[in-house]
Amino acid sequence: MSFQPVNPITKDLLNIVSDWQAFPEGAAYNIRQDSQCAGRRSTENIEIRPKSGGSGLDIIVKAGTKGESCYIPACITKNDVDDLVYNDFYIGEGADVTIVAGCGVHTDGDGESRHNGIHRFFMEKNSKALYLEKHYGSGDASVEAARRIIDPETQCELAEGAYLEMDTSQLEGIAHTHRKTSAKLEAGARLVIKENILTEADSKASTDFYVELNGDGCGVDLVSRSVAKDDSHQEYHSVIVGNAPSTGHSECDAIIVGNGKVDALPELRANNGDAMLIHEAAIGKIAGEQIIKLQTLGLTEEEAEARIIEGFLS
C-alpha cells in the first residue's frame, strides 16, 4: 500500500494533538491526512486493519497485551474537506493499553472543513484502556471565513470488570463541535471521562453523555471543565441511567469570560433502589481577587486571566 507523504501542516498539527515528533518507535499507528493514509504500522499485539471501502479502521488488541500504545490521529490541512471515519477498537481480555487519538483541522480563506470521527470500543472482561484525545484548529483567524468543524461520536461497551478512561480536550480554533458519547457497563466495569473545552469568538460546542449502568457494582464518573469566551456558546447534557446497584457521578464546571453562554443539564434516572447517582453543576466567572492577586506578582490583567484559565482546564 502506498502512503500519502506527511506535509508540514500535518506535522505541526500532530505535535499539538498527539505530541508527535516522528512515528513512535515500537508502537502501532495510523496517520490520517485529508481523508487519506499517511502511514500505518501494526505490531505483534496490536493490529490495525483497514475496513473495506476505506471508511475506517479495526484496531484489534490481543488478550493479555500490557503496556503498549496505539496512535491514530487525524488531520485536515486544507479547505473543503468533509472527512468521515469509523474506527472500532477491540480490546482483548486482560489487556492494558494506551490509545492516542486527536484531530487537527487547518483552513485558510473561505470555505470550511469537517472531521467526523465515529469510534466504538468493545472492552472484553477485565481489560483496561486509556484513551487520549485533543482537538485543535489553526489557520485563518476569522471563524466565519474559515470554519473548522469536529463532531466526534463515541460508543462504548464494557464487559465485566473492564475499565476505560477517556481524557479529551478541545484546545482552540474550532468553530463548531458536537460531542456524543454513549456507554453500556456490565458488572464491575468502570468508565471515567474527563473533558476540557475552550470556546472563543462565536464558536459553539455541545456535549451529550448517555451512560447505562447495567451490572452490579459498575460505575461512571463524568467530569467536564469548560471556558466560554467572547460570544461563544456551550451546552452540556448528561444522562446516567442506573439499572443495577451501581454508582454514577456527573460534574460540570464552567467559567464565562466576556459574553460567553453556558447551559448545563445533568440528568439522573434511577431504575434500581441501590443505584447511587450524583450530579453537580457550577457556572461562574473569574473572581476579581484572583486577577488582582496575580497582578501583584507582575502579570498584566490579560496574562492573569490566561494563567487562571490554563490552571482551571488542566
The other form holds:
Number of protein chains: 2
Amino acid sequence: MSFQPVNPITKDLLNIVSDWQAFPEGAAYNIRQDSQCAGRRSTENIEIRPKSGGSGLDIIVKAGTKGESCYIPACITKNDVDDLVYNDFYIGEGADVTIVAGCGVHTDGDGESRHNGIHRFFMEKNSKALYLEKHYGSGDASVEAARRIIDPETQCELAEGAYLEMDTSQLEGIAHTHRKTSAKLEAGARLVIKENILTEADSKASTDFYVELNGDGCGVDLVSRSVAKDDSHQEYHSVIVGNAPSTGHSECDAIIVGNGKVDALPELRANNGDAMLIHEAAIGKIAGEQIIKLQTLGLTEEEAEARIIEGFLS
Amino acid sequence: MSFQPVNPITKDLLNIVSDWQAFPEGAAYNIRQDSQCAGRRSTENIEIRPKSGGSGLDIIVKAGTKGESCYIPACITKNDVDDLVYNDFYIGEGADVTIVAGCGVHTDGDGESRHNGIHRFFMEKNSKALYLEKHYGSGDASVEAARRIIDPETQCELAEGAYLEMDTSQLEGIAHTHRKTSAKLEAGARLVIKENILTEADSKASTDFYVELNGDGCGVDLVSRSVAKDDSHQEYHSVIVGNAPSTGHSECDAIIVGNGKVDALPELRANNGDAMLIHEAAIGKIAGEQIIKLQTLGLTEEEAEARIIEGFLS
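Switch from the form predicted alone to the form predicted in complex with a further copy of the same chain and give that structure.
Everything in the complex follows now, all chains and molecules, and the chain you saw is the first one.
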C-alpha cells in the first residue's frame, strides 16, 4: 500500500506533539495526516492494523513485550477537516510499553478543523503502559477566528494488576476541547492520569473523568493542572466511584491569569466502607511574592509570569 | 396572649437540642411545640415578633447589642405533624449575639412527622452572630419505621464587615434530611459553617451549600464532617462562587461504618482572578490502628469505634 507524503506542516506539528525527529529506531508507528495515512510500521511485537475504511487502528501488543514503544500521532494541516478516528489498544499480559499519541491542528485565517479521537485501552493482566499525548494548534489567525477543536474520548479497562499512566497536555492554540475519560479497574490495577491544560483568548476546555474502582486493592490518581488566561474558561469534573476496598485521589490545581475562569467539580462516591477517597482542589492567581522574587532576579513581570506557568504545567 | 404548656417530651427534647434547663437569665426566647407557641420572651434589645398566622417569627436585634442571646427551639412531640416555619433574623449594625435554634422530633411506632424551617439572616454592617443548631429524633420505633424528617433551609445576606458562624449538628434519630444553605457576602464579610451529621439505619441526609463571594476581601469557610453508619446514605454538595477578590474553603470529611455510603461533590467557580478557592474531601473508614490503640487501653472494639466517632463529630 502507498502512503501520503508527510507535508511540511505535519513535520512541524509532529516535532512539537510527538518528538517526531527522534522516533526511536525500531519503534512501531502510524502517522495520520488529514484523515489519511502518511506512514506506518509494525514490529514483531507491536502490530498496527488499520480498521476498514481508514477510520482508525487496532494496536496489538504481544504478551510479555518489554520496553518497546509505539507512535500514533495525528495531524490536521488545513481548514475544513473533520477527522474522526477510533483507535483500540490491546496490551497483552505482562507487556510494558510506551505509546505516544499527540495531535496537532493547523488552520489559517477563519475556518474550523476538528480532530475527534476515540481511544479504547484493553489492558490485560499485569500489563503496563505509559501513554503520552500532547495537543497543539498553530496557524496565522487568532484562536477566536480559527476554530481548532480537539475532542478526545478515552475508555480504559484494566484487568488484575494492570497499570496505565496517561500524561496528557494541551499546549497553546486550541479553541475548544471536551475531554472524556472513563475507566474500570479490577483487583490490584492502578491508573495514574496527569493532565495539563493551557487555555487562552476566548477558548474553552472541559474535562470529564469517570473512574470505577471495582476490584480489591485497585487505585486511581488523577492530577489536573490548569492555566486559564485572557477570557478563557475551563471546567473540571471528575467522578471516582469506590465499589471495593480501594484508593482514589483527585487533585485539581488551577491558575487564573487575567479574566480566565475555572470551575472545579470533583465528585467522590464511596459505596464501600473500605474505599478511601480523597480530593483536593485549589484555584487562584499566581501569588504576588512569586512574581516579585523572580523580578529581583532580573526578569520582567511578564517573563516571571511565563516562567511560573511553565514550571506549573511541566 | 396565652401559651401552650411545655409538655414532658418537649422538655426532654429541649434539654438535648438547646440546653433548655440553662437558658441564661434575661435571654430572649420562643419555644415552638407542635406548631404552637409554648413560651416567648423579648428583651429590650432582642424583639421576637410572631408573624401573622403563627407561621414563624421576626427576630430583631437592635444595632449595637452586645453579648446577648436568643433561643428559638422547635419541637415535635407526636406523629403526623407537618410543621413549616419561617423565621427571619435582622441583626442590627455592630451587634454581636448568639442564637440557639435546635429542633427535636419525637414519634412513636409507625408514622411520619416533619419540621421544615426556613430561616433568613439579614446581617447588617459589621454585625456578628453565632448560630447554634442541633437536630435530634427520639421515640420508641426504629428510624426505618418512624419517618422523622427535618428539612432546614437557610438564606444569609451579609453586609460589609458582617460575620456569621453557624455550628449545626445532626444527632441520632432523623430518618431524612435535606439541608439547603445559601449566602451572599459583601466586602469584608465572613461566613463560617461547621456541620456535623450522623446517619444510621437506612436514613438519608443531603446537604447543599451555595455561597456567592461578591465583595472585596470577603471569605467563606465550610467544614462538613459526616459519619454514615449501617445502610445510611449521605450526599454533600457545595458551590462556592468567587465573583470578587475573596477566599473560599470547603472541606468534607466522612467516616463510613458498615454499609454506609457518602457522596461528596464540592464545586468551585472562580469568576475573578483574585478569588482564591480551595476544597478538600476525604472519605474512608476508621483506620484499624486507631481502633487497636484504644483497645490496648482497655476498650472493646465497639467502644473504641464509638469514642472515635464522638471525637470526630465534636
